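Encoded as structure tokens, the following chain is the form predicted alone, with no partner shown.
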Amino acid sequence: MTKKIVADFSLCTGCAICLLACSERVTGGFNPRYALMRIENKMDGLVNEPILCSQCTNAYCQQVCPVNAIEVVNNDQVLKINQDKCNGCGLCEKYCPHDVIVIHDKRAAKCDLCDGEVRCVSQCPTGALQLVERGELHE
């Protein structure tokens, strides 16, 4: 069953250290500019509200791409970019309805659940980043 990453904005203080985690899996760094997710402050810095790729069952990211790069590995439903595909065209992070998909190295990056080790979820010191089955949305 595919999983995926949620997030209650209500327990989000806007800390960024899940962009930090996220940033560092991702170049070795702490740059949340290349965390593959964001933080929006809203209401005059009130509200913090994580937006995370959804991981879309019909994702406008894949259809897009002109090379087939994002696709769907070891049947874990997550959608992840082969990088040997990847020709950094961008047009995966113009389409992505959450804009959280990155161009870095002239390739597209998006989540794929850290390869099951999610590390914003576990670094979120308030739990405001939970990782479920899709199924257990609705319930």
Given for the second form:
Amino acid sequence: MTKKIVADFSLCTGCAICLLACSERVTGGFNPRYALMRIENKMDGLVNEPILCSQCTNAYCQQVCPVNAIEVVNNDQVLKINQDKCNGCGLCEKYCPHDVIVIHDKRAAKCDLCDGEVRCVSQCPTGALQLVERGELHE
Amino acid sequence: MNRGYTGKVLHINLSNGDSEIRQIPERVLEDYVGGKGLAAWLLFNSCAKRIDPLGPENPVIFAAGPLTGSNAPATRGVVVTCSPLTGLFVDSYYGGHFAQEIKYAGYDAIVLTGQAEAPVYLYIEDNEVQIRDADQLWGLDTFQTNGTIKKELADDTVKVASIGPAGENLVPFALVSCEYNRQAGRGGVGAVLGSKNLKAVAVKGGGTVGVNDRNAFFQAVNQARNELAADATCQELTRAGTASSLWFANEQGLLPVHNYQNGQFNPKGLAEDAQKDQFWLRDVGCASCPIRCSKIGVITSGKRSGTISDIVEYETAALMGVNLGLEDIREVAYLVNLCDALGLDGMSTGSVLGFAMECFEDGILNSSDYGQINLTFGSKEHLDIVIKQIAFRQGPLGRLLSQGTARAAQELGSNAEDKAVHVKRMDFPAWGPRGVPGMGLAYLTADRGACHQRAFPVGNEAGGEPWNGQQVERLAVKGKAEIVVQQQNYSASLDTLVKCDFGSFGISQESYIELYEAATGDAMCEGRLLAIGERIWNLTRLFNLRQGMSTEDEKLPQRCLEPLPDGPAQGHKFTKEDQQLMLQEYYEIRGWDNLGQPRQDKLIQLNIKEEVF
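Could you please show the structure of the form predicted together with its partner chain, as a counterpart to the form predicted alone just displayed?
After this comes the whole thing, all chains and molecules, with the earlier chain placed first.
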């Protein structure tokens, strides 16, 4: 996959505006629990660390899906769950190492970079989240 | 239909373990909305008689509002009960992430009554209520309690409100620590939970908060965010939190120096640069708030090295720092953090320590009677020990001070009572009122006793903010009642949502109305909004009168009758006549009689009556 969102924890304030925006897109209502990312509170609150979908090249979610519902879309840019194929079995959620896939209304949802306009990135008040091209960080 | 509200209240009786979900009558939502309004209504109608704050009948009400849990910026939660410090209504606000979870679990409020036989904590997951054993938690500090509950439930995502040892020991200024590092600090709500043998409330919600008109709501959210970004005060809060207010308060002679004896004290060692230099690492924001006025970091030098602390707010920097004559922010941060951990309100704790220092200085207290402990202005010696003794009600000094300033002074006699700085037993916040008389009236009339968050005329009197387009004459006594009444009504009306005071510096009334309308689908206008605030103000007044409050209690402490020795308002003081004049003006504007009782026509106009719920 060619794009992903990366986080700079030192700029994250834990405000969860990203989670609220994401959960609203997934469910039509607000609850950070349904966001396709999460924020870990570590070291007695000293650290808020955003955990995001890695858009893995060798994605476990895609490999464990029994109905091949997780497909590469947008010219190889992102893995997306085909809602018509998903049977809600929960295997992708279970084997995502970052715990950022959620089941809502008996269907799985994973970060698909909002099909373009990435809400978590655009609404973050501090610039803690960035959409990057793969390899960009190492250039 | 999505409308911000859940329309439901969860009642839990800890005496018998029963829980019940009740539908909130529509007319109550119309008249009182949520948050402070809904909770005040629930408290007022929970019991027709005078409430014993530590009795099983006293409800603790955690309330959210129609915007809570959405992405509306700068909202908070509120907990309402009858205060063991004042015996009156108290509403204590907290940021963080706990109130949102109440909504996700499906409730606008949770009402806790009764008294468990042994220590318990509550686990609420949507419709399921578990009353769980808390033997293993009793005695733990608030941070340990939060972590232990998450471990026990094997879930990092539950949100926890807990008390520390101070709440367990019924210290009347014990706080509730809310997820995470945010406190419902004032008025002793923690002691009420302690009286119920309730160590903590853990909530996990699987529902979502939906809004009525999505497009209009997002537009209102964007507008409110833009207003926050453009507002100079909010920009300053983003940069420095509330710590930079120390400079303004010093310049204006409003600081509570040495138990409010003076108004000026160089805050260099305590303000934002010192905090940044000594421990801040990054900004922290409450749920959905772009302001991020909190900061967090770790102290890496000196005796308190290793202490993780959030920002030392203006109030605690002033009351635990300036008030005690301390200039090392590391020590002050440690002491405030100790209060948070033990579950003590850092403001009232700072106040009672300042009171004790002055009593030692004047020989009212002698170290020989108090375990060789001597508290002295400017010295940090013994402060940590005494704070722990207060939380555990141990030792002669700890036991004395753990009653709170007013009761400790009463025990010590009239010389000490002259040094007790409170209204209705609520310690003053860190804004000395002698140079800002309107603030004195705000303290006299606030529903929870001396409080700076119900009206803040300091901004108009000393901050240069015009009132109705006119500059306000700082030291005038006449005309201040109108400012106080209107600010109280406006603030109460927005506390139904529940707003954060700092957000309301930037977010306009129009935006709040648009957020409310888009979320709920209910039409709102300025007149109705202010009537809601006025209704709440009259209801809490009726509650306080039922609790035995009278006009006798509406007086400023002796300290305010002594001339202010420094600052631009040097020499100024309150007279008894000043207070009378302001109060009479205030009662008249409110439609109350000379005894401060709401007149019948006012109650009819506002549709206030006693009912059963």
